[in-house]
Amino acid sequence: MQSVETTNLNFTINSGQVFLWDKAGDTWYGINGDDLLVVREPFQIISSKRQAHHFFRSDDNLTMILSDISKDNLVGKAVKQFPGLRLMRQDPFQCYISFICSSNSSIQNIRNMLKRLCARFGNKIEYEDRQFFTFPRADRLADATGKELLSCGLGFRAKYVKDAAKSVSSGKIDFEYLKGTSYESALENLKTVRGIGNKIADCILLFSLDKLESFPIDRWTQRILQKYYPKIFDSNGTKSLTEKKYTYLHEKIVEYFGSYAGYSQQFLFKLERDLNKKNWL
């Protein structure tokens, strides 16, 4: 099993997955809810909470799980190419509020709406003469007015972060029994709330939600789908996805690359967003 001492920082937080991360020299302050995670190279972690056990998966059996993957030419590749590239478990909240944000949006925008959630709603954290501020509780944002979120600069999004917010406050959305459901289950619960579809829910279970059979399906994993596999995930000359389709074509997805299909689909992402030289954090 690989130890979590091989995960390779930049290639695992430049990966689309967490946006309240920043590099100083050779180390990474990262917020993770109510927690301010310190990660250096060679890898070292520390956390204000003491709490980051397993934040990069080092529990998951990697050693397994990239061999599997890897029985796919293109996604081996992309293994050699980006060699420590982890998935990580990050606070289910923050996570399903970000996913959120993210609609229609570039990855600048979306840590920037985060980062003044943050400094609204979070609370301050000192950490080697800097400043952090941790994320929103959920009764925190749930309690907000439409005015201070629209003050975040998160428009059309504001009023799909309030419900959000209540839906965990008020128990109808409960992490921990997410956690613990199918894969299908899981998925329907998310997107009874506004502002949650597929491939929002998608993100928010593979990287907070232990649910490794997720691939998030949007304009990036359809191009590479339709680029590298069109013989096997043929698009019919539709770019949109119905709920029909994006629900067989997942059922395809999973049935070729495996119950890690969401580890295939991180390597791939970061492949061809890296390819053409989309920014990062």
Given for the second form:
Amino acid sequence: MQSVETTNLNFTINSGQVFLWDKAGDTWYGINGDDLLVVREPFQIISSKRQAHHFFRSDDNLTMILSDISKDNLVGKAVKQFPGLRLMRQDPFQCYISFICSSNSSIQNIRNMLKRLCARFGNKIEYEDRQFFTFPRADRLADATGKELLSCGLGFRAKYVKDAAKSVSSGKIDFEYLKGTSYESALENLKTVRGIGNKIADCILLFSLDKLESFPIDRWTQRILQKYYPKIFDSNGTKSLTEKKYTYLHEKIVEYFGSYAGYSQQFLFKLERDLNKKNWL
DNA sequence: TCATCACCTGGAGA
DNA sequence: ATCTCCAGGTGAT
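Can you return the structure of this protein in the form predicted in complex with the DNA rather than the form predicted alone?
Following is the full complex, with the preceding chain placed first.
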């Protein structure tokens, strides 16, 4: 029987979904929007805002989902190997900005960028004599100057972040609306933002907008598909992941892995990263 | 429609 | 020490 209490925090937090979590002793501290989450064993999650939420997706029927995705042998193997790996449900704006920053960057670098954004534009809060900075609000980032964002080390992403924040503060991008609309519609909507292509949009949809059929395809995922499923996801010819090919692959993926493909992706990704001894942090 | 390439920056490896 | 290379991509030719 799987449940939220069986969450493996190390696996889950270091799975590339979130960037603003730190461990001190037996306690994890994580920034989620304007909230600080504190998690310690035995599994107990505390919110500084006393918000009742399901950050670790405890409302998912995990037993059913893990059983469903285990129909594929390799995913089944990964589920057995990493039973406590979970998807998270992050604050959408933070997720959106985080993955825009992830473009052509490394995990460590993404962490640094986001921490600087928080320190500069977020609010300071204290908890158990520790200091934290919340994630900036959209209007705060929309009002930031290009120079300020560059000084946070965002590089060419600075203008994307500012524009993206503007889109949210103006209401052009509405996360609550996107949660309620279809996967395809939400995907297209997100991709109208500069700096967001298929891969980043899929990350935002999967990690913060409850679209479990999202299956972000990046270098790693592409390698996994070619390595283990060469016949099913035949990438004949073209090397680069074009718009057309991405869409085609995603259709095949949902057809093959099912409507919880996002969970499948997380397990496959963990499996392959582990093989390559990439532990992150 | 597809392939190439530039893009800021910092960390890792030579 | 100094340099090169590259990182869970995207947008412009």
